[in-house]
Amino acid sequence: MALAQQQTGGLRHARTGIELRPGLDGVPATQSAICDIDGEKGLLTYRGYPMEELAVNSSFLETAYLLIWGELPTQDQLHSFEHEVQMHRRVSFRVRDMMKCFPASGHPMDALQSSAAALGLFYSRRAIDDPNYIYKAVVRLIAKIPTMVAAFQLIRKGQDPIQPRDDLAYSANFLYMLTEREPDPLAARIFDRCLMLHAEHSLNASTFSARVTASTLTDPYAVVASAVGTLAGPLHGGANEDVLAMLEDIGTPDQAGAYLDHAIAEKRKIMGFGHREYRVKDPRAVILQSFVEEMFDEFGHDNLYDVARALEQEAESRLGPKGIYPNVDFYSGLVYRKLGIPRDLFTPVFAIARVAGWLAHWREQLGANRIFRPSQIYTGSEPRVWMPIDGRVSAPAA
């Protein structure tokens, strides 16, 4: 293997001089005007607007509009967008029948990926140079993804999906379809803000997957399906599920320090801590923590929050000097748990939010498209001579 370690952390091919950066770490792959992150200061902005301001003043659909179209909507634009999303929440009975054939034991992310891809069969016209087609595709995906997540949850329980209610706003309607009861206004508002916090985060793995797929000029349903498949991986989505499992394993606040020391000694990852972009506490985690406390004041305390706070305090002295602090996953699971969302739906809920960011990057990719085709560093055999089969030795087992 003709590679040599570099001081930069990458590897350089001895013959060609090409440097390899595993995972494209620190390698700019595109230009984007959608989202900016300052990991040293803990700042996150959508189209230049600080997340803290959006979380107080905006809504998920207004934020989605901002991300996708580049500017905050006027009152008329927002009303029209909200109305269009509301009118497209329902899915074809054929999609529901397809979902009824999925195994009840299947993971909801697999069901969502399959269902998102299936939408492309119903809207198969690929007119990506038509602004009207792009707008309608955006509306359909934002509208129907929550309906399909909620539908699979009820179908796997042996029940028929609940139809959307036109009198309920976006987030309240999803909670209604999921739990079969109209949510408390505070719960719906906090959930809507959670969606805003997860809507976009620069060129993460699923967004990069979306842009690579978009660069082939395929349809937006395939773009979203590919991103969902990437988000399903345990190194990307699903960490908030693991945080809850970790907190349950710790059990009580007084055990947090011992758990942390043991995990550090064994070099195990502390779930919900650390982020490739941030060297301070994730600003989304700061906002989510305030949501947790607001919900507990209204709906009752969760003892796992005490465990989480103790773990964060213990980690501050041990991990803080290394730039490892709580990320967005550390507190989001506690919010979803209090909202009554099943644990294996945490990542599909992530997808409901992130579809706004994926579509923003899809549209941006179309604006100055060039198909992604990175190079590689070859580390295989040098040219060899063909060997007849009767002269070959046994190959090593795969």
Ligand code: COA
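Between two forms, the rigid core is defined as the largest C-alpha subset superposing within 1.5 Å. Positions refer to the first chain, counted from 1. Owing to the predicted nature of the structure, the values given are computational and were not obtained by experimental measurement. What changes on going to the form predicted in complex with this ligand:
- Once the rigid core is used as the reference frame, the Cα position of Pro388 differs between these two forms by 2 Å or more.
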The other form holds:
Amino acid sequence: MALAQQQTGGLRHARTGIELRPGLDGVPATQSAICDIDGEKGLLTYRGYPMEELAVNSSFLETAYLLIWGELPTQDQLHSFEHEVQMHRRVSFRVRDMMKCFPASGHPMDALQSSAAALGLFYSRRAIDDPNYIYKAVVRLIAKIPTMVAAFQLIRKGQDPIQPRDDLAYSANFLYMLTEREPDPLAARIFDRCLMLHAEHSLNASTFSARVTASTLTDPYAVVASAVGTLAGPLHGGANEDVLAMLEDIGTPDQAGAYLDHAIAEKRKIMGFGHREYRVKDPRAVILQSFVEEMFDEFGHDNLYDVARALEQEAESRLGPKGIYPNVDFYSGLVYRKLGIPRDLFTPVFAIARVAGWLAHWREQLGANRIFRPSQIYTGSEPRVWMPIDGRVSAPAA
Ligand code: COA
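Could you drop in the structure for the form predicted in complex with this ligand? We only have the form predicted on its own so far.
Every component of the complex follows; first up is the chain already shown.
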């Protein structure tokens, strides 16, 4: 018996009467004290602190600490967290050797997902309720993910990964491992701020995936691996790669209007625009735009920025009335490009940041766990009689 009934306004579950909301749009799926978004006003807070204040005053590791443990650390707590992360940056030679077997043409997000999952082989999952295990897992994941992203970049170029440098802070060390050069302090500072901006964003697709995985009480490496896989899609973290391709396609600012008209006529999404939560410009896009300008003042202009600004202006009248404005991915690619980060590493860089949010949600989920098991509205066939193979006629695949 099909458990569905069509009513005005949507499909409802016949037994419970609950309306199906595709994409769970607007449906609360958990409670959380980690991050709040006011999509009408364009406000974003982590544990109550406005993003704008954190971006100026904090660092990525301090923000990660805040997200995961709930309060800003004292000087001692921060020092010890930074020290622990620094001590765990190296990854086992076995993981590096495994990465050497990956095809160089593979996407770095696939490499990251596989290596994050592989970490679970090294660190037992049996202590999931032990606070020391939780602390160490947090430290290890935050410390090792950047090392693995940088390692794959060098491995696919046929080189050996560079070991982390203990005299460099978290973000400077990542840029060093990636580019084989010690970064300019401004570049390292802006990269660190980008990580803060991307660290958490409530129950987005990858975080939801992390919480669902966490709710089975599996290990945190599996939680992060499943979230990395979810982040990889072009409707989520993968959009910032596509934004740059789109800006290059448009070519010059005077082509922006025509590009938009054409894309809208063809019902194509404009990459880097639109957000389920925001009806105004994403506050992170506003901050990132200021980083872009700061970087250009110091390191030289990028003409694609002019194309981006023209596109944003042209989109105001065409998409603004529907509440579609630039999101976090619109300007982040321009920052990363200036930092010399290859385009297909933009999403892995997003993952380096978002691991903080995923781990905060992992902890929160463990604190009041109930396994996720939503229902569905069955739309398949009524029960039917088994048909022996020689009595079947071929039917088009559903
Ligand atoms: N460009 C053009 N139109 C867009 C759009 C975009 N980037 N994003 C949404 N819309 C339009 C849709 O076409 C739809 O219009 P319609 O009602 O006339 O059919 C309406 O806005 C709602 O779109 P929908 O896809 O249902 O919104 P959503 O809340 O499910 O999707 C995103 C949110 C982020 C997936 C969506 O905006 C998107 O695909 N953006 C581009 C990819 C991107 O930048 N992702 C990064 C997100 S941080």
